[in-house]
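Quick heads-up: it's one chain on its own, the form predicted on its own, in structure tokens.
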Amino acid sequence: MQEFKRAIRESLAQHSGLDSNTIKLERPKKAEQGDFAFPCFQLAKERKQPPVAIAQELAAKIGADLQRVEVVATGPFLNFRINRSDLSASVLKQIAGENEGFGHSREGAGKTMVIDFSSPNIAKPLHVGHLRSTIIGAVLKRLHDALGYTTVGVNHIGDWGVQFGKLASAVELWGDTVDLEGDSIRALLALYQRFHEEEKRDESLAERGREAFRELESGKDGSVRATWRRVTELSLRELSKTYARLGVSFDLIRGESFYEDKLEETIERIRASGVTEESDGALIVRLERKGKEIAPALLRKSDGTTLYATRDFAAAFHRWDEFHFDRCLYVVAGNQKLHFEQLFGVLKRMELPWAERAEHIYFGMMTLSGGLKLSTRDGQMIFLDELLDRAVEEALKVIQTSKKFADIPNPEEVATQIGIGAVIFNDLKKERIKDVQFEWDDVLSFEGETGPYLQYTHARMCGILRRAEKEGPPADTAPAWAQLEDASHLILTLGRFPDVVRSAAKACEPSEISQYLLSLCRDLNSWYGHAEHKVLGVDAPLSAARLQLVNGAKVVIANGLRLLGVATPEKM
């Protein structure tokens, strides 16, 4: 499709005077005007004609050079219209050629992307509220490779600040009562919750954590930083086990820790731009919003020490020294948007250069059934971990009670894909900056919008193209391309398929690849569901090409759940 989409913009830039790389065809309001259509409203405030006469105009002029597009005005549109046989054809071939390449690029070819996602705490376990975060960012990395970008995916792990010199503290008090080797991340929550509760009755215990963490920050290689060093590492071996359960992979995992010593000459940096002032002893920025103060950026506290904002700004310009990046992505939460405007706002009045570069891609929460509350420190928490436990079972249940499930040969196998892969899909389905709701019985229904229903969809087209191998037509046989007229809007759908690709990785919206595939699959077992549309047992010719459009739709539902990090069992 995208060949004649091409053809159509040449024609016009050379019939209108536009540049061929600035045309934008949208999609008419309804579908029997045609497949892509043009407004003249630009063009009219240009010449100073009316939009009606352009349309008029143009459509003598670019359908006689489209061979095998119908070019018609329609009131201060030019509708366009392909030939059925040709945009058949054409889509179908291609997605067969291209097959898992089929919506990737290389127009992203040369520029960086660094994003930074999933960044959680050492020392606690990953819980339902990093999901996302995770989830969304992996699927923009994704979206980027396809598209050709060098990505560099960071988690910029939490290992640093007050709370590691209360958690020493808590291991050298208590560290003989938990299982760290064992049980390592749930013993240090355990210590992390148990300083906390000891903290309330025990004033002194602040200050001995304040006083572990001075002495983390002077770089002093004593007990203090080998209790850090055993605890990253430690935390790390586990966290690496759920990230694996979820397909995510990082570039790069720095911690916070890996800025401990450019935290001086970040601060030079700033202080040198002319922009910071003392104030009660600590360092700041004052910064504006719309004319009127919001809360200043603090860079050092009154006492010396550094925070998360301090390392924030070191590893904002460490990323630039190090990548140049054309976009640098902070996949954080949006109960975080004053951080990043202080972040950004800092950068902006050092009148850096790539300061805009840098953006806060931010989301929504979730909110589990009964409106249960996350808190590390109170232990009222879901582990991702548990959820994801939760949601095989949940599966398997589903496969070992249903008779359409019954031939399968590794049930426990596609139950964990078809679980985890429910669990990711909810949590993308819809635009990133809503809050999810995660409702069991909704999650994993295999109806409706689940990704369990696109799974199912998937398998449902591979179980197509298996019993063809033994009932279709000979392999030879030439499709009857003309014959798919009334599968027309489903191979539209599917040409669209590359801009979609490109639309969500401009955006930084997963929701658009989720509510494509969504869409694809209803239309499509809406066509196959009618007994006229039958793929097998018909005329050779026909059932060619239908197998052809059957091929199509599981090659983009699959790459499409492959963006969204959700596996494509081919058997369900």
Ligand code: ARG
Contents of the next structure:
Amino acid sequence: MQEFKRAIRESLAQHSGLDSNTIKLERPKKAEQGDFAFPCFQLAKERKQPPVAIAQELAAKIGADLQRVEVVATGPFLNFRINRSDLSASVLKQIAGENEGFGHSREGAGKTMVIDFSSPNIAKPLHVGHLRSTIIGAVLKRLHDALGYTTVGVNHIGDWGVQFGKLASAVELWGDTVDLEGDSIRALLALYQRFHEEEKRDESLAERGREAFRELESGKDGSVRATWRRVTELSLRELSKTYARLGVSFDLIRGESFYEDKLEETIERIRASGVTEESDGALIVRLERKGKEIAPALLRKSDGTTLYATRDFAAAFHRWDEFHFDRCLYVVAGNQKLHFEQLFGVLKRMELPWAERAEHIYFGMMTLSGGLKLSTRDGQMIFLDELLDRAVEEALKVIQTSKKFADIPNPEEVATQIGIGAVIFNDLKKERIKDVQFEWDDVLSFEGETGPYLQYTHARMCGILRRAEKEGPPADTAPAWAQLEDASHLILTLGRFPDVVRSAAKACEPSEISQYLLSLCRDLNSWYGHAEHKVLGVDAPLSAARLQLVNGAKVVIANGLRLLGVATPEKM
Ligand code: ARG
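Hand over the structure of the form predicted together with this ligand; the form predicted on its own is what we had up.
Starting with the chain above, the whole complex follows.
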């Protein structure tokens, strides 16, 4: 399909004087109008001619150039329609040839993307907000990997701050009352909560916590640091199990503590650019949004301590110095908008040429409903592992009770793929800035707009291909491409997949992939559900052509799901 688009662009460029690289072919409003459209309004303005006349003139000229493409002027639009047989052969042969690589390219080669994602505060259970960051960030990384970018996935864990002084004290005081080695995160949470309770009654505890943090900050390699190190290791060990279940990995686990010895030079770098001010003993940078002052960025508090923000400045400089990134994405919930506005605002005030390359990729909140009883007392936290366990359990129940799934050879494995895939897909279904509802019945349904529905459609295509090996036409049958006319809408959709990958990466919008897959699967199931669209048991050349379509759909669904991090079982 790409070769037809290229030919259209070139001919259009030749007859209009436009640069062929800048010509954007649109999708016509109605499929009957054609496969691609080009509006003539811009040209009309430049040439001071009516767009309808330009469309007519260009249609005649381009039509004479292109043999396999029909060109029609419809009002101010040029509409192009590829010969059906050529379209089918071109798209489906390309997919079969490229297979897992279909949708991938090298256009990002030589460019670096730093992606800061997940980044939880350790020693606490992962929060639903971190679930979203983890899942969305991992997709953005895979999308850019597919386009040939060099990606650096960074987990900027929260492993520093006065709470770690408290936690270290709590471990020293009561560490042997909990199961630190076996059930680390729960044990640490319990210790932290206990510290908070007892601190209210016993003033000396708060001071002990602060003192421990001072010792930590001093760099002294004593007992506090040893405890802090142990806490970090235990937390990371647990976290990495959860990441493995989600199929997520990082290139760097580089937490806030990494920047501890770089904070002074960071503050100096900002001060030297002349943008800082002292205010009540604190060091700040004043900022504006559209001419109105907003809360200033705080680099150092009046008591001399640094902050989360100070460490983020250090990280931004360090990342720039190390990677010279083309884009640095911070995949963090929308409630940190002000923090990032301040961070980037200071970089802009410093007139750093790369300031515009840093972006906050925010997302909406996830709300849990449907009687989910996984939150802790304050209702805020959820043990992500339990959520995943429950999803897998529910999927297993469905598999074991429904006849449809009676022949699955490995129900446990498939239930894991379905359950976890369902949770992941639910998070990626809508535009990332929208809030997400988590309803068990919706998430795990095999019929709605869900991960299981896509996985099931994929497995169905795999099943047809397996049957074809035994009952299908001989392998060397030439496909009757011209007879796929009734599926040309589907074939065009398949051919568009590489554009969708590109666009989703550019906009950092995983839902472009998920929505594309949902609509592809809907169209596919309705095409296949038609009594006249039998794939096997028809004339061999027709069967061979339809099998190419089935294969194309299978490959595209699998490639799309893989980008989203959703498993693709072949049998279910
Ligand atoms: N640890 C922070 C939190 O849980 C998120 C960190 C995001 N990344 C960053 N570079 N600030 O809220």
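Residue numbers count along the first chain shown, from 1. Predicted, not measured: the structure shown is a model, and the values here were computed from it. Rigid core here is just the name for the largest C-alpha set that superposes within 1.5 Å across the two forms.
Taking 2 Å as the criterion, R432 does not count as shifted between these two forms: its C-alpha moves by less than this amount when the rigid core is aligned. Taking the rigid core as fixed, one finds a CA shift for V128 of 2 Å or more between these two forms.
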